[in-house]
Amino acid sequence: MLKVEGIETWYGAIQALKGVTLDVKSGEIVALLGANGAGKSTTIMTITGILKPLKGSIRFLDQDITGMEAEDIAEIGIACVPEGRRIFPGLTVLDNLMLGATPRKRASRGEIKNDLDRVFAIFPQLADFSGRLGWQLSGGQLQMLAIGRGLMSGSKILLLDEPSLGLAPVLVQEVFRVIKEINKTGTTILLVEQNARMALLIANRGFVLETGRVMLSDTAANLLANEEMKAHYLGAHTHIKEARQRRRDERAGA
């Protein structure tokens, strides 16, 4: 579905990102990993046109979008969801909702009541907060309105950038349950995520970014088993984790 090819883009006199090529096929859901700096949201950035690349292709659905302007890369199906949710928080919830689907010129409006029943049915907390503000909204309830206004675009895929950022644990247990559920009505997803873990517990494969480069590219299960991103990406419980259990396994034997 979505194809970057060798991309390199720079941010006036300093190189962001170095030749990065990665691939997303379309129902998958693919992690873009990486610490603070890696790179991950220039890529987002760059495939829906916001920035442009100096060197390197990206093609959707067999299509050459390279330097399409974001305004014509949102209408051909790509959404974004950007670090931060940037709602408007003058307007209402059901007010910002609608504006997700104004890249949707042939949308009739039975499509787009749809996709908004859609929204109300994955996120009824949205349905029940319809007429309020956004600034009256909590942090969880601004990313499910975040997410809620990307789906109305009624993209083919669905660019996710840190949707876990700020989050208490249990909603980001929530957040990540409700991407897998996106994914699973049809959804392609390509989610840029720091919490390595979580994310890769739900995707398909996976990409590292490090300093502008894809150092690692792997099946999301032999990511999370490589030694690699347990030392630098997945955190020292990991070990700890693993030690316990290599120990109980050991007394087990005994």
Partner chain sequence: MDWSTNLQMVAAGLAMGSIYALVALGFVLIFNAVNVVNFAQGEFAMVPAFVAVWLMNSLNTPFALTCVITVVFMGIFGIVFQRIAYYPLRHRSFLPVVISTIGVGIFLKNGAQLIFGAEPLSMPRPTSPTALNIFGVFVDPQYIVIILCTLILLGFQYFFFEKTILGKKMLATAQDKQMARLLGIPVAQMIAITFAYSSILGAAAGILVGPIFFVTKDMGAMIGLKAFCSTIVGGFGSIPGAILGGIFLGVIEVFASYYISTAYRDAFAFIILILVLLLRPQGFFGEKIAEKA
Contents of the next structure:
Amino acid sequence: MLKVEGIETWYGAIQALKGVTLDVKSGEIVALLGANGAGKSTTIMTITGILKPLKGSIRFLDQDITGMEAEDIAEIGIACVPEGRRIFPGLTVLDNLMLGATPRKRASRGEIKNDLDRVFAIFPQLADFSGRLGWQLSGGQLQMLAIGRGLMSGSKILLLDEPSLGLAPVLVQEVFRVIKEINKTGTTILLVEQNARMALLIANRGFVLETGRVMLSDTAANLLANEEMKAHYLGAHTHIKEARQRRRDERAGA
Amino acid sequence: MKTIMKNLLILAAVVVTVLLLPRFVTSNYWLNLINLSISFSIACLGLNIVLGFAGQLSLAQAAFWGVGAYTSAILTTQLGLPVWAGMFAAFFMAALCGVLLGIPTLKLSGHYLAMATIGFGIILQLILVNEIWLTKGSDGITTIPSPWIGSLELKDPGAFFYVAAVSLILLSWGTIHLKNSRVGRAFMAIRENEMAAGAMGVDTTYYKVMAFALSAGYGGFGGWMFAHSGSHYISPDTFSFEQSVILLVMTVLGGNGSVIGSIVGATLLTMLPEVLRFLKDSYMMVYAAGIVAIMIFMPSGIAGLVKSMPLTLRLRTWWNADSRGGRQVGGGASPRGTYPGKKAAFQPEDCAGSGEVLLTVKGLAKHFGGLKAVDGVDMEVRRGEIQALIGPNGSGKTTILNMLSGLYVPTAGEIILGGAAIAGKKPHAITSLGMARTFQNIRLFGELTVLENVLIGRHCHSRAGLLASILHLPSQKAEEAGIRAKALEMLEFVGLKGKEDAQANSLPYGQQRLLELARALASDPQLLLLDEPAAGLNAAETEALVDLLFQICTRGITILLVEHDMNLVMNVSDHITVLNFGRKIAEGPAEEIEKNREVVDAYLGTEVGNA
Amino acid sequence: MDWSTNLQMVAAGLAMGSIYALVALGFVLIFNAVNVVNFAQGEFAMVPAFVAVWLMNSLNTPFALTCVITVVFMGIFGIVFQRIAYYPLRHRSFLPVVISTIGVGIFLKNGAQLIFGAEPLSMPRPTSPTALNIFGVFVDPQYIVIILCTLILLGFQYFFFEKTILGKKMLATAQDKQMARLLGIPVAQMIAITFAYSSILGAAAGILVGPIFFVTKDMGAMIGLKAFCSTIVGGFGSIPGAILGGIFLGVIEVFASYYISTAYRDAFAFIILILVLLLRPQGFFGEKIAEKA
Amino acid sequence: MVNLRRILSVTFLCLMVVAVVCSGSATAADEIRIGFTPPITGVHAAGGSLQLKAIKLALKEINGAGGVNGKKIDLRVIDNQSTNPGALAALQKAVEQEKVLALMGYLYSTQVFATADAIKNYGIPTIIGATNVNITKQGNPWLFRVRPDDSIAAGAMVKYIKEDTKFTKIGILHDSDAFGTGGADLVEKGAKELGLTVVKREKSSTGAKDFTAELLAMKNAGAQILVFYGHQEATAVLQRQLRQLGSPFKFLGSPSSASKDALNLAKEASEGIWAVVDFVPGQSAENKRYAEAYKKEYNENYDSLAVWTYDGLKILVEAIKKAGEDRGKIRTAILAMQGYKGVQGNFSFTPNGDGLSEVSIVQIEKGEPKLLKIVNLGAKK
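Shown: the form predicted on its own; wanted: the form predicted in complex with its partner chain:
Let's see the whole complex now, leading with the same chain.
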């Protein structure tokens, strides 16, 4: 469905992507993992057209979208929930959602209304707050609204950038549950996550980025079992536990 | 040695230039224009302080220029004071007006401040026109005297040029020093991020007023020069809003924040209309089109353009390398050998958790209108411990941190840090009492270098004032060396050694978090507040952070932590406080919290066991 | 207290105030769409006034046709203006944009002088020059036209931003351009429309005010500044705020100059501005958006 | 340290630029250079372009008639940017770069004040059109005024009110600039001397657009006639608003009230107002000839506020004709002129350098000023 081949993206003189190749098949959840500065968000921004790749190609549904403007890419059906949610602070929840439907030029009022009902069904809280302004919402509500807005576009694929960032554990679980649910209703998902374990638990496949290159790609199950992954991205927690023990010993000694 | 030679060489060159200029340029027409552009340059230097350094847009610089001109003109013509006395009066009177404008407009920024300053300029001009008893109204003040040196009257433009040139050189010398001093860094911290500046111990109110006063003072000095040279005549129409705009354009054209840029910009725009006279009717259009073109094609002004030239770049790096060597010798302190850890100056007892209470919070509440964000929270933080504050989004954690660090004034309740009540105090005061913090969305001084960021963290432990900074006194030099040594130590501690000269916002996200930590540590806090330090870090980076937290604790610094990463929280905290809907719902060691039913339901969720 | 004098002054204040309000609408529009204060907004009223005078005096174009041509001209002018003075700087902080608009303002002033000459021009009036006597208060009929037009434009603008999806898209563009692009909102187009509409508002102001003030290159300068004051007093970004702020300033100005000092007339707007900023920084109608730490 | 280095390179750069630009131009032998420093840009540009038209007509006539003493006049026009530093720079450029023999100076008093010192030091004969009384009282021997000063206009205004109307209560409204304030002071002083009561005095900023408050204040103070001292745009707005308030009192304006611009702007609102003017179009043969020549040249009516440049250049050339190219002798020659017939009237220079001492009171009828009375206060001086 989405095929990214050898893209190279630069920020001024700094090369952020050094040839990223990945693909997302219809109906999948694909996780994009990696350390800070590995180029995950840059990849997302390049796919959506905010950044322009210097080399490589991006194909979506057999159409070459390399170098297209972000507005046009949104219109042909790639929705993005960027890092930091980016809710319009001065608009109401309802307005934010309605703007999500911008790419659907030909949709009737009824269809949009149906989609709105669907989003409210997934996030019942949003219906209660529909008159509130964006800046009045809390972190969790913002994330719900951001995903809801992404869904309103009716796009076939949804790019999610760090949806769990800054959320309480119980909300993180909720967000991943919702992602899974959305996927079941037929939306393909490309997920960028720092919380690699959670992401791989719901994903079909995963790609691991390091310094602007894909270092590892495999099914989610294989990645979860990979020793190297455990050490670097999944967090075996042995280190932290050791450190804690060391500290306690020190205290006891003193 | 080489540095001294270079400085001497520069000095000699400047002296020769100044001495010889009136020999080559004998035309009064050009000499007067040069004097005029020096007067503008000085006003622009001032504008550069408030706009370029402190980041406050002022459109009243021509008004201050006018205050200076009028003060000196009135004193010398009506009271017969000597012109040199008028010079000081002009400076201080304008600075006073700067304070008067600064105080009521402190809360404002951006467009609002711009508008308020425009208003000030227009009101001042109306006063000049209408208070005829004082200012002679629109007729203006004629036959303003020239300065005298002994029995020599400096009436000739060529003679006055020496006064102008010497003033300009001294003032720009002082301004360059100011930029690289504690005061200058405080200005720039306010420009880059006012909230963070306050949290790092910079008294933002005081420094903003100081920037306004200093900027106005420079403006007044420029005005003095204008009044006593050229036509020896001043009238209100010269000190208009349009003139303020021209001064602003000069400053920005030269390069906002660059001292030399201000001078180049002022000189260029004073000379340009003269040189462009052949364009006749359309030269103001050409000039205006030039302004727009500069904004579009030369974002950082002429100074930026000069900087980006390969030749000067090479010269600069050569020069930097050499002078840095000099500085290190002067500083004398080597960062090596103070590596923290077990061998640090702090004894393990400091970390042992003596049980002494460092921070007490009683009945703390914050209401925003009808919303009770925090509603009567009690908690204690013991010295030497790592305490975590957790809870669902919107439960009031960050609000509590904001009240502790002084960004919010509590609606009710007490906060006692080491015996001192700090509730409602300003952020900078709380910082100097020994509390430092980081922010959830990183708030660095993005345009400044990594080192400068940490130097600002040291603000509350240094003294150098405005005068010492401008004059570059030996005491200030020594203090500066100390600050630098401490900052380098902190950078090494968090692992950012070698990145000193990188621009802060060019660092990758994880390193920005570390830099924020180094900056907070530089203020030698007793209590460190960390707001989601692991947000956006992956497992490996989180592990490194844990090591760092323990090391910080080993240095005797108590930590209060807000964090969602339960793996981190449960493993590092000695104590955990849990909030929900602005109230405390649980408190205790990690083992207890993990099993607390209410906490699991409201916050942790069921999967925490498997994770 | 002298009732007829006071009423007469209220009428004069309302008239001046509605002019400030009209120009202020344009400020608010651009501010809402691109978060930028256009310091050339006063010139947005000066340029169409010159165009209209030229059409009417030199080409003898009838009034209605003149209005249409001027509005179309200003629509294009707005798009060209944003392309030159704003668009290249859209990713930068507000300062370069402010300076760039100031630069264009100076350019337009001197350009107008070069093309149309330096003498003030008088624009033919669509209304009678004889004042209407309404209960003993003399009112220039042109002022009534101005007030009516301002109200109509206010209503239209309110409807546009509150009720239409295009208005919402423009607000979204103002608040987060990149996100707007991700949602498929054609950002460049939104900005162009904003500037075009704002200069059409300028055209309305220029055509309406021209017959009263005479057309000079400096006609927009002080009106622009006072309109800016109005938007702040009313609450930046608020459309009803801009209108009420403008009328409030207009009335206060007349009363203060009568009862306090005519010489300091231009100072009162700014004194009120500073007072409002100190006591209620968000203005009468502005909303306070708290900065989160 | 780094910056210090940059200071240097920049300073040198500036020096080089300055040195290159600073070369003056030499005068051709068969030309006499005269400088003219009008405001071509800035707030006063409106007047500047009209001044330029008037002086160019004079230049064309002079050079068309073979110049002076066999040499053509080379007029060097230098913009004063409507600012005081600009006026000084223009003067210095004229004298030092363009090497002019004499100068056609400034219309605005503030610019004359700003340059008076330098003019005195250069010792260059300068013709001015500024009307502030104090200018020629400073003991500066090089300033020659070719317009009646404000004391004459103001004196004539109050004299006319006293002698030809029955009004005793006058209101004064003036622009807050030097010209308006100075004029209003003289009117107030003159009115008191003649026993008239000034019931209200108000000033407004240059560029004011609404005078309702001022006019109501006058009305409520019981003024019978309003004396206005200010500029063209303001007088037109004022006349219109006065009419809209039902013309509760008469209006007597300063010379700008009857200028071409003001009449064009005010249109029918100016009908019936009184104004003091330097001269009335068509009052003399010379005046009629000028009107025709101007109309022929530019296909429009001349502006009375710009005529001084025409008269000024003619007077200057007349003096050069007698005295040759010697500044001191030119000065003597100008001061010696008595009864020179100019467009604005008959010039007889006082030792202070004032050339004109008569003004006229006019009433506007159908958009044209009609002479009511010529007032000559020359005898008093």
